[in-house]
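One chain comes next, on its own, written as C-alpha cells: the form predicted on its own.
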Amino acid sequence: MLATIHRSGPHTRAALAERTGLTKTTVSSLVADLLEAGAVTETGAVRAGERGRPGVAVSLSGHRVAALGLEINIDYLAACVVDLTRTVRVRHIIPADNRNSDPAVILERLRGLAKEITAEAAAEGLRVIGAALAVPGLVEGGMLRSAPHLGWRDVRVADLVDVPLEIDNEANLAALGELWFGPRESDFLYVSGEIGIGAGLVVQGGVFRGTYGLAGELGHVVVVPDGPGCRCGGRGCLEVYAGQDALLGDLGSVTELVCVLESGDEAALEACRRAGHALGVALTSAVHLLDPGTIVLGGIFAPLFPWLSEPVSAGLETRLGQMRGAPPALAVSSTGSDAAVLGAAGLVIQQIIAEPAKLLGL
C-alpha cells in the first residue's frame, strides 16, 4: 500500500482500498500502523468521488523516517540523509586523498561522518532506519572485492553504522540516483566520469548488473589498441584518455579546469576534445551492444559537458549513421557529483516503500 501512495500520490482510505483490492477495514488498519511508524501523514479533506462525505488524504511523510547514503570516492567522502519524500535533509562532503589508503583509517573517518550526520538528522526529528554505501569498485556478496584506484582488495565493511547497511558500485548507484532524483525516464545509459569511468544501464527502472556484477566497466573499453598502458593491465583504455587524471593534467580540480576552459586555454580545450573523441568511440560500442535511447554524462563529465558534448556527439553520429536513424540523445546529469550518494540513500527509500513491514518493524 505504501508503494501505491508513493507511485500515484495521496489517496483517501476508500481510494486506497479500491486501488489495492484490500478491504476498507484492512486499509484502515495498515494506515494506522504507517501513521504510528511515521511513514505517512493525513492532510486535508478531499472528495474521493462524486458522492459521499469527503475523506482524508493519506500521503508519504517526510517528518520522521529517513535513509542514510554514504560514498567513498577517490578524493572525498560524502554522506546525506534523505527523508521518505526523497528530500535531502542533511548533506556533508569531506575532501580527502583516498588513493592507496588504509581501509581501516578511511572507514573510521566515514564512521565518524555517518555518526555526525545521523545526529543532525535526529535533531530534526528524523530516524535513520537503513543505509547504503557507494564504492568505486567491484562488490560481491557485500564485500568490496577490488577497488584499484583506492588500492583496496577484499575489504568487508562491518560495524559502519547501527542500522542495516548495503554496499554497491558507485556507477550503479549514481545511475539510480539520476533515475530517482533527476528528470529521467526508466531507460538510459548513465556514464560516471571520475578518476575511473563507470557506467550504469537502467532498464525499466532497474540497473542491469550482469552475471558477476561487472556490467558497466566502460573505462576499460579499448579505444586505441596500441595506446598507453592502463592500470588494469591493458592498453589504450578509455580511462587513459578521458579519466579525471587525463583531463586535469597539472590542474588541481575540475573547477580550475572549467575556469581555464572558459578563458580559452588551448591545452585544456585539446584535452577535452581528445577525451570527447575517445568517449565517442567507446560509447559507439556501447550503443551497438545496448541500444540506449539516452546517454547521460555524469560525474566530472557534467560540468565539462559544454566542451565534451560536441566531440562525443560528432563521434556517435559518424560511427552510427549507417546503423540507426539517429544516435542516442546526449544529456547532462542533473544530479552531478551527488548522484552516487543520492542513489545510495534512494536505494534504502525504495526498500522501505517496497517492504515497510520489514524495515519499519510493523
The other form holds:
There are 2 protein chains.
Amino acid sequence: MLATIHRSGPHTRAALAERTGLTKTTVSSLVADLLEAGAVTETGAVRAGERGRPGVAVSLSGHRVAALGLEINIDYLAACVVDLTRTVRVRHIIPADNRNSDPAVILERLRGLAKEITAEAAAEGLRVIGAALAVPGLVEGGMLRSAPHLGWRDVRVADLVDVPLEIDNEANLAALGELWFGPRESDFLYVSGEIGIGAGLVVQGGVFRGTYGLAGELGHVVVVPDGPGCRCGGRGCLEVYAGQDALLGDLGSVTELVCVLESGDEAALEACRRAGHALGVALTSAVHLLDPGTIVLGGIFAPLFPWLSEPVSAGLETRLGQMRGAPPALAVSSTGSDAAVLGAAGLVIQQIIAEPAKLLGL
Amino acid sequence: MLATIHRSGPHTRAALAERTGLTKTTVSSLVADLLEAGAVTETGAVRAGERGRPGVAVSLSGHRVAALGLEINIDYLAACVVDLTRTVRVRHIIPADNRNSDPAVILERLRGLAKEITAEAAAEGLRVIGAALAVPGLVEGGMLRSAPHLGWRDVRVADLVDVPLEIDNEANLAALGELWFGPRESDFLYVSGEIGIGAGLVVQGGVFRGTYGLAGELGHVVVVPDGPGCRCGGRGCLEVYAGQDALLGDLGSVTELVCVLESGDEAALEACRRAGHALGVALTSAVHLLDPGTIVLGGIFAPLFPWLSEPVSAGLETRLGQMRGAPPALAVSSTGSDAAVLGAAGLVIQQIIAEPAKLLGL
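Rather than the form predicted on its own that you just supplied, could I have the structure of the form predicted together with another copy of the chain?
Starting with the chain above, the whole complex follows.
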C-alpha cells in the first residue's frame, strides 16, 4: 500500500482499497498504523473523480521518518539524511585521507559523524530508522572482504549505528543514487570513477550483483594484457590508465586537474585522452557482455566529462560499429560524487516502502 | 499446477490441491483438461502418506506432446524433438557449409528438415506444438539482425514451421541446454566456442539478456586493443585468437585438430596455448563484470578442454588472484555441440510448463 502511495501520489482510503484490492476496513487499519508510525500523513489534496471522504487523502510523510546514508571514500567520509519522500534533509562531507588506514580509527570517526547528523535530523523532527554504508571495495555477506585502496581486508562493520545497517559496494549504491536522485529511468551502466573504478549495472530498477555480489568490477577489466601491474595482481587493468592517480599525475585534486585542463595544459589533456581511450576499450568489452541501454559516467569522471566524452565515444563507435545499430548513449552523472551516499540512504527508503513493518516496527 | 508436477513428480489430485492452494474441484477440472491435451498422464505411483484416491497419481506425459528444437550453425543444420519429460526422442544433424549463404536457400533446407523430423515424431505418437530456432548471431525483436559468419543481415524467419516459433542466439540457447540437459544447477557462464564465440550467463535459472537482448558477446571482448582487425570492426577481439578459424589453421575440422593435438603437433599445441591465453584474458574481464559461479566451456571448446583448461585456469588465477578468494570453477560442457538445439527444444518445454494454456490450446 505504501508502494502504491509512493508510485502514484496521494490517495483517499477508498481509492487505496480499490487499487490494492484490500477491504476498506483493512486499508483504514493499515493507514492508522502508518499514521501512528509517521510514514504517512493526511492532506487535503484529493484527485478529481475519486470517491471517499472528500478532502482527506493519504500521502507519504516527509516529516517524521528518515534514512541515514553513510560513505567511506578514499579521501572523505560522507553522511546524509533523506526523508521518506526522498528529499535530502541534511548532508555532511569530511575530507580525509583514508588510504592504508586503520579500520577501527575510521569507523570511530564515522560513528561520530553518524551520531552528529542523526542529532541534527532529530532537531528537525526526523527519526532515523535505518542506515546503509557505501564502501570502496568488495562486500560479501555483509562483510567488507577487501578494499585495496583503504588497505582493508575482511572488516566486519558492527555497532556503527543504533539502527539496522546495510553495507554495499560504492559503485552499486552510486548507480542506485543516480537512479533514484538523478534523471535516469532504468537499465543503465553507471561508471564510478574514484581512486578505483567500479560500475553498477541497473536492470529494471535494481542492481545486477552476480553470484557472489562481486559483479561490476570495471576497474579490473583488462585493457592491455601485458600492461603495467595493477594492485589487484593483474596487468593492464582499466584502473591503471583511468583511475584517479593516473589522471592526476602530480596534481593534488580533481578540481586542480579541471583548472589546468581549462588552461589547455598538454600533459593533463594527454592524461585524459589516455584515460578516455582505455575507458573506450574497457567499455567496449562491458557493452558486449552486459548490453546496457545507456552508459553514465560518474564520480570524478563527471567533472572530467568534457575531456573524456570524445575519446570514449570514438572508441565505442569504432569498436562496436558493425555489431549493433549504434553504441549505447553516453551521459554524465547528475549526482556526481554524492551518488553513493544518496544511494545508500535511498536503499533504506526503498526497504521501508517495500516492507514497512520491518523498519517501522509495526 | 503443471510446474508443481514438473518440479516434484507425480501427485494425487488431493496433493495437488494442497500444494497449489486450489480447490479440489478446480484441480480435477484442470487435470481433466491437461489429460485431454496429452500433457499429463495417470499413473499408479503414489508417494507414501499422501491422501486421495490411492493409486491414481498425475504425472507429466512423455507420450503425446513434444517440442521442436532447430539450429542453424555455420557448418551444420540440426533439429531435435524433445518430449514433455525432457527426453530427446529424435535428433538429426546435416553437415553443411553455411558461410556467406543465401538465407532463403538455407531456410528452405531447414524447413524440409523440420518437416521430416516432425513426421518421425508423429510416427511415435508425438505432436509437436511449438518450436525454437538457435542462430549464430544477434537477435532483436524476433529478427536475426546480424550473423556475420553466415553473412546474413536483418533476416526475418517466417513460415518455417506450422507451430509458434521462437528465435534466439545460439549461445543463450546453448547455456539453457547445458542447464536443462546437463549437470548444472544454476548461475554459470556458458562459453560457446564455434566459428564465433558467444556466452550465455545463467542467473537463477534464466539467461541474462541485457537491454536489447545483445548481452554475452564474449567473442568481441577486447583482448589486445591494437591487435588484428576483427570482422566486427573492432581490433584484437577474443574471436581473432580463439575462434574456430584461429584454432584450426590449415586443418579441416575439430576432430582433425584433436588428432594432431594427441600426436603432439607443436603448431596445434601452440594454437591452443594462444587461444587459452586469450580466453584467460577475456574471461578475467567477464568474471570482473559478471561474477559467475562457474565457467563452462562448450561447443568446440569441449573436445579441446584438455588442452585449453591449463592456460585458461592459469590466466584466471594470476589475474584474479588478489581480488577474490579463488577464481570461479572451470568446467567442461556435458552437452557439447548439441547444447543449442537441445536448449531450443527445452525453451519450448519450459514455455508449455509455465503457460500450458497458450501452446496446448486449452
